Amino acid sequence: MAPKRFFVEEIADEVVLSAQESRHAKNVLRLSEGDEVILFDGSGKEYSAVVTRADRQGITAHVVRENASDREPKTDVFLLVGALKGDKTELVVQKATELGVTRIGVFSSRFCSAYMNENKLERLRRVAREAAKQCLRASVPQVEYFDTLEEALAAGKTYDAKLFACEFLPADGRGIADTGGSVVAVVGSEGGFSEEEYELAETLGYAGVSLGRRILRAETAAIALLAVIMYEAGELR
């Protein structure tokens, strides 16, 4: 059986798991002294470690070696998504992490009816950490929030390819294969984008893309667009 994986804030020779990770390790996984585990801190590296203490105070592990990870994507992909209602933003963050994005930005826009606060943002970051652990990634995408669409678009200005998914664009068959070394992809909230917002994106160098003749839910659009980008970049082959 493969060693269980745990996220830690900082790597040292002796690492104490967080209270949440310790509870899971003891009560669910039944780990005990001598068991091997894998630790990662989201930096792209992972470490083999051996449990040296498992008691009411928590789980302590001793790091024995650093391992190279071959699960990280070569393409730098930044997803910008409008804040979604309920737990839909969490779903997008989870699936985007699994697909291999390196950065996720949530933004508010004209037709966005959801809102963000620090608690929700921290929750999204936890979702990203858990998704990275589950899919065997050694890095965790950065998750951030932008008060306006303009601020979000400006955050993607250095990327090679800038894609702006918009439901009112014609499905003309144009592909997105030429993504270059880095990609920023923008998907709106449930309310979509206005013509003025699309024009703003164009002035900032974003190319409009269609996701076909059918109207997709916002969370579906984000996941579908990322899957196509990752496939064209060779990350899913």
Given for the second form:
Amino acid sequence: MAPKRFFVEEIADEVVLSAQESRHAKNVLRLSEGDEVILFDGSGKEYSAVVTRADRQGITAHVVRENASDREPKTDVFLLVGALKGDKTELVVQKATELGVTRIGVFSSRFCSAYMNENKLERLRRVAREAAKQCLRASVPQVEYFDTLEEALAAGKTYDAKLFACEFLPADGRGIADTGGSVVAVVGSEGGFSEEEYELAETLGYAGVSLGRRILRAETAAIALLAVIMYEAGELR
Ligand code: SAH
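Same protein, different condition: the form predicted alone was shown, now please give the form predicted in complex with S-adenosyl-L-homocysteine.
Full complex below, order starting with the chain above.
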């Protein structure tokens, strides 16, 4: 059986797993002394380690070597998505992580009716860590919050390609081609975008893109757009 993977805040020669990870490791996975595990700290590296202690205090593991991860995408993709209602933003963070994004920004905008707070942001970061662990990624996407669309768009300034999925643009059959460089992709919340917001994005160098003749739900749009970008970048084959 492949060694189990654990997220740790900081890597060291000797690592103590968090209370939550330790409980899971002992009670569910039945790990004991001598078992091999994989540790990752979200930075893109992962480590083989051996359990040296498994008792009531938790699980301690000793790192034996660093492994290169070959699961990271070669293309740097930044998803900007409007804050969504209920647990929809969590769904988007989970799927975006699986699809290989390196950064996720959640923003508030004119027609956005969901709100964010520190707790919700922390939960999104946990979702990203869990998703990275499950899909065997060694790096965890950074998750940020922007109070306004303007700030969010500004954060995407340095990306080579800037895409703005806009529901009121005509489907012109142009599609989304790979540019060979980094990409920032913007998707609105349930309420969509206003004309002014689209104009602002255009002024900042974003290209409006259509996702076809049907209006997709925000979470569908985000996942579909990322899948197309990753496919064009050669990541899904
Ligand atoms: N409330 C809006 C729809 C918003 S859909 C309305 O009734 O028209 C949520 C977001 O998904 C949009 O802001 C856009 O970013 C994306 N989206 C959905 N369908 C799309 C399409 N056909 N083309 C481009 N973007 C789309």
